[in-house]
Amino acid sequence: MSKTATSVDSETNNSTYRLNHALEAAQKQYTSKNPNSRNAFETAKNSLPGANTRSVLFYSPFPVTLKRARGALIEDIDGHAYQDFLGEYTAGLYGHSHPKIMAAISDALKKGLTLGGPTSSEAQYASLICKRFPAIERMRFCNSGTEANILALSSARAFTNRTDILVIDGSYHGGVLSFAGESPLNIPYPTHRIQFNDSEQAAKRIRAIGSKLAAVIIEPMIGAGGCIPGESEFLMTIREETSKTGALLIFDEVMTSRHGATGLHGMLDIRPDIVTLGKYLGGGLSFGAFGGRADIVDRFDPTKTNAWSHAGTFNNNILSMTAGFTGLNEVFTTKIADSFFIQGEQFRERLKSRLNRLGLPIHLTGMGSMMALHFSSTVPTFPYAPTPIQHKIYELIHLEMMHLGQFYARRGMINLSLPVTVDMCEEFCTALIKTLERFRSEITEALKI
């Protein structure tokens, strides 16, 4: 006989009581420890909706207001110091205020900012990027990963003279290209969705859309949706099927270009038609870029008939070009990039091993220096929407980890940066294991629902 609705509700309430109680205590502790951040939050709401101008930076009950940072350490206005394992959502690869990059920026400032014409710095940086990433034969600069993806998709539609795009359900390619649910702000491209790592579905949908399909845009490892790697068969299927139907394959490597010396497409030996870049490649400053096959990107050549126009006042701004080039050429060299990927793999495996020994329904996914925690009974292979109970667990663990001086994403994303040391990694692991052990019963009971 099935349970009645009343008995199910009663069981749910009993199982989540301890979790709710623990979360309320964590919120109270956090609020009492951060009075200045709370006041700053309330004041900022008078001019900024939700007290911010970048939605991902908000977390309940309010985010700490940051004051300064150096290396892999940050400090808030209440005087608390944190180990930075967020890494500015992968943009902070170099850590904070890297001396080589800061020196290069200081020198560049003496020569002027936006000069109103081409400079040698943009050509120098473009040449370096083309040499570094195998699929990029020609490229264009812009100002963000969002802008890079918009321009890549628009280029694909113009080049193929087709209209439709295919995306991964639950993926994110920018503020107006968000496919986790339905965003009213999305650009109204005719859009189709498939599930990540479902090769059969991908092949069928690409064939079904056929001559209307301009492009498939995909992260070879899902970033914002949970650091979930793409399976080789799945990625190769998309490459083969887009080639057959005449659609372009766009790899969004705004995050994953940090994986090894050649980005994830180079590591996997898959050649997309267009690659988009952003985040750390600006050296800590605003940056975006897209590039790929010469026959596609050369359509932006203004010396040619019917060239596509590409505007953007700050596309070639001196500071981003200088900081980006210095970072990629002098700091994140090919040798360092490859070793950093291995270091990330080793850290994740150590943390995963310790998590497994807890016997809790928690998994760690990712590649290299990017990873994410998942409170679930199975390892996720595609993006998913956390339940309300999972959201509470994420919040509880996040607030307690901040209390222990650890800073990472509320949604469970963890990113390493170059200045993070082995000792810092060990301290982070110890804090996380300690926190999970402390709330073992709350997590276990809540996830039984």
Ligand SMILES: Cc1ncc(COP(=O)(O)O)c(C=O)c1O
Given for the second form:
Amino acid sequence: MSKTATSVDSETNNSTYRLNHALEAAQKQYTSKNPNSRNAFETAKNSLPGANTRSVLFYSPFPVTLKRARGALIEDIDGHAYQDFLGEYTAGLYGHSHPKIMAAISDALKKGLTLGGPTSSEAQYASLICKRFPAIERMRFCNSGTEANILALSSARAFTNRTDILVIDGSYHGGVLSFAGESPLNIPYPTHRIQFNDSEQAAKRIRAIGSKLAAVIIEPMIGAGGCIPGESEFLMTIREETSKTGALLIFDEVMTSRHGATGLHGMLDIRPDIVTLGKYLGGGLSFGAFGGRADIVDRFDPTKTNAWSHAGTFNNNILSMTAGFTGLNEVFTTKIADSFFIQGEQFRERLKSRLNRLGLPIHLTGMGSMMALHFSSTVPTFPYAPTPIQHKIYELIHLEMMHLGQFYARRGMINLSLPVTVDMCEEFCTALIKTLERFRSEITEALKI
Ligand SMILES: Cc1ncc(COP(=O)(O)O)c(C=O)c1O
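For comparison with the form predicted on its own, provide the form predicted together with the named molecule.
What follows is the entire complex, opening with the chain shown before.
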């Protein structure tokens, strides 16, 4: 017999009653513990919309205002310290204030900023990046991951003399390239979407768009959309089909280039035509880069006739070039990158088995040092929009974890950084398990709907 709307409503209310109640209590506790952050939030609202200039940094009821950080510890303006398992959404790979990077930045400062000409720092860093990432024969710097992806897509359209792009539904490639829902701010490229990890659909769509398709842009592991690894058959299908139709394959490795010594494309042994980079590769400063096949990137060569022009006042800014180079050359060496990947895998497996023992509908997905929690009964294989109830669970667990001194992303993303120790990992796992156990019945009741 089908349920009436009223009986569904009252069942929903009953099953979320305890969750709502727990969330209200957690919000109250958080608000009373963070009066300075709350005031800072209220004041900043006068000039910044919602006190925010970077959408991802907002979480309800208001984010804590951060004061300083060192290693993998962060402090807010109310005097609380947190273990940093956010790692600045992967940009904070080196932790905060790595001494080698700090020394390199101070040295660079002494030589002067914004010199207005090429310096040896960009050439030195470009050479290291080209050696490190197998698909990058030639490259260019810019200032953010968003810019790198815009330039990669525009280059692909110019190179192929085609118009359309194909993206993964639910993916994120930057502030104006957001494909989770419909963003009115997106660049109006003619855009097609496919579901992540659906090889059959990918092949069909690439063939159907045919000679109009300039590029497919894809993260080999979806980052912001839930740390969901791409299945190798899926990625290989896209590689093969784009080659057949003459479209370019762009791997957005803004986050995933931290996986192993050669980035995720190197680890998977797939050769995209263009790779985009960002985040940690700026050594903690603003950064973006794109590179790939020499015959594509060489179109920017200003000594050639009809070269593509790509200016950018801060493309070669000395601080990002120096910090980025020192980080990759001296800290995140190929050896460290390989062992850091293994360390991440081991941490995820440990946490996963403890989560499994809880018997709750929770999954942990990811690769290496990047992972994400999902409150669902099945392991997600493509990005999805969380339901309002899942949002509430994420909020409850996040606020309670902050209460226990653990800092990670509201949406469940956890990123390791180099200074995170085994003891810190253990403390994080224990806090998470304790929190989930405490709210076991609220979660199970609410997710039964
Ligand atoms: C996969 C991916 N691409 C691109 C970007 C955009 O980089 P940026 O924030 O430096 O513009 C992000 C940022 O989170 C990202 O995760």
